[in-house]
Structure formats: C-alpha cells, structure tokens
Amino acid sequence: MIELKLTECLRIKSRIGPQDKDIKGIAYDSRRVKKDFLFVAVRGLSVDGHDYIDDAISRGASAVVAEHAVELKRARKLAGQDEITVIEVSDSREALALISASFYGHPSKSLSLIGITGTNGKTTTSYITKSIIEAGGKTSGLLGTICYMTGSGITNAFNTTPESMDLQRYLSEMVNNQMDYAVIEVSSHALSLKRVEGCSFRTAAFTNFTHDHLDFHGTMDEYYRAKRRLFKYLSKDGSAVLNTDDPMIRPLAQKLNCNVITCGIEEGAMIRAENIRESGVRGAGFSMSFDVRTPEGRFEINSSLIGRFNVYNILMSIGIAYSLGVKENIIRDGIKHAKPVDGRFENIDEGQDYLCIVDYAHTEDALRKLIEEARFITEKRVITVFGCGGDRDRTKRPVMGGVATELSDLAVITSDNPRSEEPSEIIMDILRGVKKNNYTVQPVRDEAIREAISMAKEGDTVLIAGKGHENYQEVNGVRHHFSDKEIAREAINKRLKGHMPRNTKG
C-alpha cells in the first residue's frame, strides 16, 4: 500500500491519484523502471531525474515522487492515465532514502550498523573492524570504497557509499544472509546527499578531518558540517568514536549527546597508543606493535600494518570494538589477522633491491603521511609519482605539489584520473605549488611509473600515489583499464630481466 507503507514518513506537499497501490519496486533511474514501480525523480550533479518522468511512466511506473508539482501534473496528463499516482515532496533525495528503507523493511534495525567517516583512513579502519568482528565468531558485511560484501558475493564499488536505494538493498541482503553486523564507509557526499537517511547506526566513527572535496562542498566549514551529520543517525543507545588528536574533531567529545569514546596517541584519550615500535627486513615484510591503554586495562597490539596513520586506524577500530563490548583477546586476534588493504601502502615485491609502494593517497594530508612513513623505512631516497584528479577540488593541487617536492628526494608529476580536464592544465596547477626543482613531468601515467622505477637504486623507495586499488583511468568520461600495480610489476620485472636500463639521471 503506497500511502500506509512507503510514504508515511515523507514530508508531502501534495498528492494526486490512488493511494492504495501495491508497489513492486523502486527506481531513481528511469531505465530501470518496470511495471508497477515507484519512480523517484532525483536531481543529480549532471542529470535531473525530473526530465525523465515521462520515460518512467512509459516504462510502467504507476507512481511518481518528485519535487516539482507542475512537472508531475504535466507528466500525468501526457500519460493519459488517471490511475498514475503523483506525490510532491520538498526533498526527493530524502524521500528516496526513506521510501527505500521502508520498502526493504528497515534492514539497519536488524543489524548492528557501524558507520565510519573521515577524510582519510575509512577503508582500512573498516577492514580492521570487520576482522575484529569476525575474530569473535560473528558475521559482518561491508560497504566501502573498494567493494561491497553482503554475503551474496563481492561487488566492485561504484561509490564509497551507495545511493540510498542501493544501500538499503545491500543492507537487506545482509539481513537475508543472516549477517550480525554491517560496516560501512560514509562519505561526506553521501551525508550531504542524504544517502544514509533512514539508517540507524549503533556506532559512528570520525577518523580525521583535512582538506578535500571543496569542489563539492565549497568551504571547509560546509565539508565539516557534512561529516558531523553522521552522528545525527545514531540510535538512542549509540556510541560515537572520535580521534581526539585531530583538533577539528576534539570539540565534538563535549558536544555530542551520546556515549563518546575518544582515541589517540596524545594524553587524555580513553583509548591510547603507547610505545609504538616498527620493525622489518627489506623483502621480508614489515610489522608494527604498540601498547594500548583503555579504561579497563592495558594490552599489546601486533599488526602487519605499519605507519603512524595505521596506528590511528587501529585505534579507531579498537574504539569501535570497545563500543560493541568486544573482549580484549578478540580485539588483539582480529588486529593480528587483519591483512593490508588493497592499494593501501601495498608493497610491490618482485625481488628488486628497492621498495615500490602503491597507495591511494590523493589528499595533501594523506600524501604527506605516506611520504613521511616511506622516509622512516627507507635507507636512501624517496621517489614519488603522483597526480591530481580532474573535475575535483583544484585548490589542493598546488598544495600537493608542495608536499611532494618538499618531502621527496625526487617527484614525477603525472596524470591521475583527468576526467574531462586536460592533463596539462591539471599539472600546471600542481606546478604552482612546487617547493624545489627536484621533479620531472610525465603526463602519461604508465610512462611516469616506468620512469620512476628506472631511476630507483638499491635502498630507495618508489611511491606511486593517488589511485591505489583502482583498476581504471578515466579520460573524457570513459574508463580505461589501468592498474598502477600491474604497470609497476611489469616495469620492475623488465628491469630485473635487463629489458629496462637504469636511468642514470636519477
């Protein structure tokens, strides 16, 4: 019944037509509409769903929800079908989320839902958290930047946080597959676009806050407000887990009206890391250990993940586990068995006498931390390959150029995903911020990777930053297969076999 079941939570401005329909499905893309579907017209960044109402009706939609009453009435008249139900709302994105939650039976209420937001660290924190949950004998789904795991297989991710209807469908699959928990990365875009409306989170975590996404949010204040919105969706007995070493996040500990768990390395955090130790032998892997203090005691953590940034990711996962009442021995076991995440400080080891690390770092803060960690484990030089994405925040480009040239011994500036922009224009933006004349420019990314590897000498580290797990490069709206890892392995092996001479200029 459309009125009683699906639209009871909506802020309805007007409605026309029957209100007692049996809706067979929901769609926000008119091409996916089938007979007796409800079509929700959503305004996107480049396409407006209101332009496709007629198409949705022609494909069998028996009900339409949209923000413009004039368009709805016109569509209904053109359709010549008095039985078409039209509902006008003030916010169709909010309506899509609430309708979807209702249609799929409010699946978040049948799961322990964990949401993780922050500029960096969401993916690794989510994987560590999942490993801890499963170490305790429970099952967990996961939705994030790399993939979606619902118990029905693994699907490559298109968005960090799926659109609201897809999100509710994935959560419903987890319920049907008898999952106990769901761990999801919640992006600032998703929060601004109300994709998690209708969700009820048991735990919400905020990893860190640094410069990013100003192309979408406009200002850092708006970006911050979007991130903070996650805590609006906490259940009545929910918990917030905060990295209080971050000065932007620290004040939330006093402002949020819920159970708050603070994490950090600095004094005052409820869950605190001490005595951080890293060790390893080149070619044999690295490891890290540290002591953790909690309100209940102290224990040691051992992990194959390394770097100060991963200390924070682990601490956030411990905080989440603490909020869920997970025992210390299970936390230790889950962290010990958590594997490095695809494209996150991933070592490409083909037996060469230098390190090659692929990482997703695509913000100033992430790039800085990546190079600093590489510097810590590198005997000699750090060579950094990086670019910046097209059609995204242009203000971070010169800043990243400054970080790369200031902290690296050599930098190779190249393309990332240029999208609709000219790579040369993106590179010019980067060059405006360079601090030293220790860089080369190679717009073709695969050639840039080969150039960096040809320059590497024994004891050096080559960093390939920006794309991480991605297996494509987007140029002029088309995604072409491209993997930093594949190119790096190929280049390293060619050089080992003598097919690629060492670049003596390096």
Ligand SMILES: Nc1ncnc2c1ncn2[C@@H]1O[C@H](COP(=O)(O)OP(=O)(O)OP(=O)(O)O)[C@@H](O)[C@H]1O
Given for the second form:
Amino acid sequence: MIELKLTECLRIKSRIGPQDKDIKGIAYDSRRVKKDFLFVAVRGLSVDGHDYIDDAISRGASAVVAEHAVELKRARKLAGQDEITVIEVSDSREALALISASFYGHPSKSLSLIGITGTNGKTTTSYITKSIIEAGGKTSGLLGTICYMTGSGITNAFNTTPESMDLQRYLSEMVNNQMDYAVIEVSSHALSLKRVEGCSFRTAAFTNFTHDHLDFHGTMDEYYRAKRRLFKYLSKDGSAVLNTDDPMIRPLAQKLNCNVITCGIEEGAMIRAENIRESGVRGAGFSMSFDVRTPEGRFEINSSLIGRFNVYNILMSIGIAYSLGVKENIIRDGIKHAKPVDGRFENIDEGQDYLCIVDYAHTEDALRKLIEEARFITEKRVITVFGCGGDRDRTKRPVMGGVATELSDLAVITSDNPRSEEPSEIIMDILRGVKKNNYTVQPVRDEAIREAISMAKEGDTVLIAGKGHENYQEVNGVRHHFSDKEIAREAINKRLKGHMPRNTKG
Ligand SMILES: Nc1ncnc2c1ncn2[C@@H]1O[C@H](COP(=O)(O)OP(=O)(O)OP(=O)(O)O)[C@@H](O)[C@H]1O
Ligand SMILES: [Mg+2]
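Switch from the form predicted alone, shown above, to the form predicted together with the named molecule and output its structure.
Every component of the complex follows; first up is the chain already shown.
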C-alpha cells in the first residue's frame, strides 16, 4: 500500500473524511476500480466520470476526487461509509495528473524526459532522437502515436500522449527498467487536458505550427497557447529546442526564460542545415545528406530518410541531442541508423516501374510538403489518394482539397476514417476547396487505392496519404482491419502479374 498525501499535491476546495490515506491504486474509469482505490471523476468529451462515482464506490473505492461536492456528498451518503474520503477540487484532470505523479514516485525526475510538440513531425523526430540516444550506448523509452516502448515490450498506442495516470505508470515502468531517457510526443490535446501536469522535462522541442485540430481548440490562438504550454513543464535547467524557420515559433526564442537552442535551414539558427543533397530516384534507393553547422563546428549527416520536412525533423533531433550534451560522432551515427518510420514516406516497392508512397499526412501543411517532395523525386505525374477524417476539424477539408488538386497531376478523393460521419458529406467539404478539374471521387478507400494504382504509368508516383501506419479504418465507431500498405502491395502485384489492366482513363 502506498500512503498518498493528498493534501500535499492538490489544490483542495473542500474535503470530508480521513485525508492521508493508504490507497492501492488510482482509476479514472470506474470499471477499473478495485478495493481501496482512489477514483478520480474526470469530465471526458463523451462521458462524465462524475456519473460513475456510485459505481466506483460500489467497486471498492475508498477515496473519491471530483469537481462537484454535491455529488460527492450524495455518493458518500448513499454508500453509508463514513470512512470514504471525498475531496472536491477545481480541476480534477489536474488532480489526476498530480496524484498519479505522486503515486508513481515522480518518475520524470528519475530519468531525462524529452517532450516533442508541434503540428507535424513529432513521431518522426522522436524516433530519430531515440536512435541518437541509443547510438551513445544509453537506453530510451518512447511514447507516441504508433506505440509505447517502456523497456518491457511494445504496446500499441491508444492516444499519442497517454492519459496522465497511464503516462506516469509508463514512465515509472521505464524507471524500473533502468531507462536513461524517455522521449514522448506531447500533443496539443494532452497539453490542454493537463496530461503532462506533474512532469518535469529536461528538453522540450517545438517542431512547427500550422493548421489542425480546430474542432477541439476552436481557434489557432488557442491551439498555439496549448502547444506553448509545454515549456511550462521544463525543469529549472531545462532546454527548449525551437524550429525558428517557423514564423510562429521564432518569437519564442526571445520570450522563453530558459536555455534555448534554435534550429533551421535559414540563416541565424544555432543548429543549421546547409547544402542539402537528396537522392530519391527510382532504383537508387532513398537517401539524403547535408551539412550541419553548430556553434562548435560543422559535420555531415547521412540519412535514409528523404524530404525537406525530414531535414527539419533531423535538425530538431540534433538540437535535442545537443541540449543533452551528446557528441557529434554519436549524433551522426544515430541519424545514419535511424530507420524510416512506419507509414511515413514509406516506399512500397514491388519492382514496379512507378513509385508508390504511403504517408501519414493528414494536415494541409503535411499534404503540401508531401506532394512537393513527391514532385521533386518524380519524373512524370503525381497521383494523390487522400480523404479527411470524420468528427475532426472540418475547416481543413476544403483546404486539403485545394492543396491536393493544385499540386498533384491527379487526385483521387476518398474516405479516411469517417468515424460517425457520412463519407459523402466529408467529401463534399473537400470538394468545396478543389482548384482544378483533375480529380475523381471514390468514397471506398481500397477501391480508390486500386484505381490510382491502375492509372499509374512508368515514371509516375502514387501517393497514398492520411493513414500511414494505421491498420484499421474507423466507420460508424467500429474499427475494421484496413491497411493502405497491404492494399497497395496487392494491387501493384496484381498489375505486375497482368491480373489488373492499366486504367487508360488516367
Ligand atoms: N517537419 C515536418 N513538417 C511538415 N510535415 C511533416 C514534418 N514531418 C512529417 N511531416 C508530415 O506529417 C506526417 C506525420 O508525421 P509524424 O507522424 O512524424 O507527425 P506527428 O506530429 O507525430 O503527427 P500526429 O500529430 O498525427 O501524431 C508525415 O507523414 C509527413 O507527411
Ligand atoms: Mg505523432
């Protein structure tokens, strides 16, 4: 049993019952409550934990933290158990995070915690950073969009940044597994929902800031404020790593009151990429090299990642490594050995005479950069398959429609994860922004991929954007097995074997 000094870690509005109490565990889902657990009632987007206080008590909760004293008192009375502690707080999400940090022994203080935020590039930057750390003979856990690695196996990720209690538990698992570092992606949702409250970051990086998530944040200002909050959790001697080529991030270099490392391609950045050389041509394999200038000198980087956006991701990782005092030769090694990330500019090569790239671009900026990159390495046409997610930011749909049709030779507009929305309505939103009559509409995603592949000619590139590593498609709240990569591979092979004729329309 762990004695939890609730009074030490919470801003309490009112309380009843014993205060410093031994609890066996914490839960914010009443179904996970066991005997002598603390239940924290959190208001979620679809359910409100306050409605489950009775249930939590009936399952054995010995303490409850919530935002509404009335419900707490009622629950306690109903339970007829005077020994149940009830605590009213003004923000139960913050309380959940702080209690969890305390319950798990403040793991972020026992390892070096690195947080990465930004609209795009978080996952990629986190993998490169982990590779650099490991090149130096150190160990690192990782939490992000694709999976969680704590040193005891790999778990599929549910949220890019886990809920605070789970986050603290994963960090404590890393500490138990003697990890030196933890690299975590910190989403704007996580920052708004106080998931990293109670964490102490040694380094916090901000990759870029462009349009996304306005369904949740409402305005770009709010979205920005959420991202900026990451720096609030820096430890006293912590460092901020900033992409100062991004005009929204540049001013932070002056505003933040901590050690700042600036990265960019443009003049003035402390860690600067120069002389970028890319080879992404068919048959030659993908690779890239460039020179990096740091305040200490200059060295050459070689990477199997390609694309200008990956130059930024690599620079951010170098900035992070630099903040940790990692030596240049280790940085070079780590970058050289960093493998392309699952579903990020992934080349589906079955020996066909056109390129097929699967990528996770699902924002306007990512889609723009992806198509521009494809254009750079493509001899002939770029054919882009894409859609937009349901129940998410609607304002980006026409903008993505504009970008895809403007920059591609041909766009096949389809569904992403429609979730609870009608696919045809999402597509209507996309069509509002199309710039040219160079598109077809095929709402069934696997059909759309097949259609694009059937149209490809020698020297073309088929880009399949939006779902990257995902192995499901969510329709009406149900996740069905679905993999862009599997479908693309199958279609390419069918064509190679002559089982699928080339579509002469395209
Ligand atoms: N630095 C970058 N700038 C702009 N676009 C990028 C950058 N890095 C990656 N991308 C694009 O964004 C997509 C997602 O990349 P990545 O998964 O690394 O970002 P993320 O920030 O983790 O995204 P998410 O918010 O979905 O977790 C990539 O497939 C690519 O198209
Ligand atoms: Mg991510």
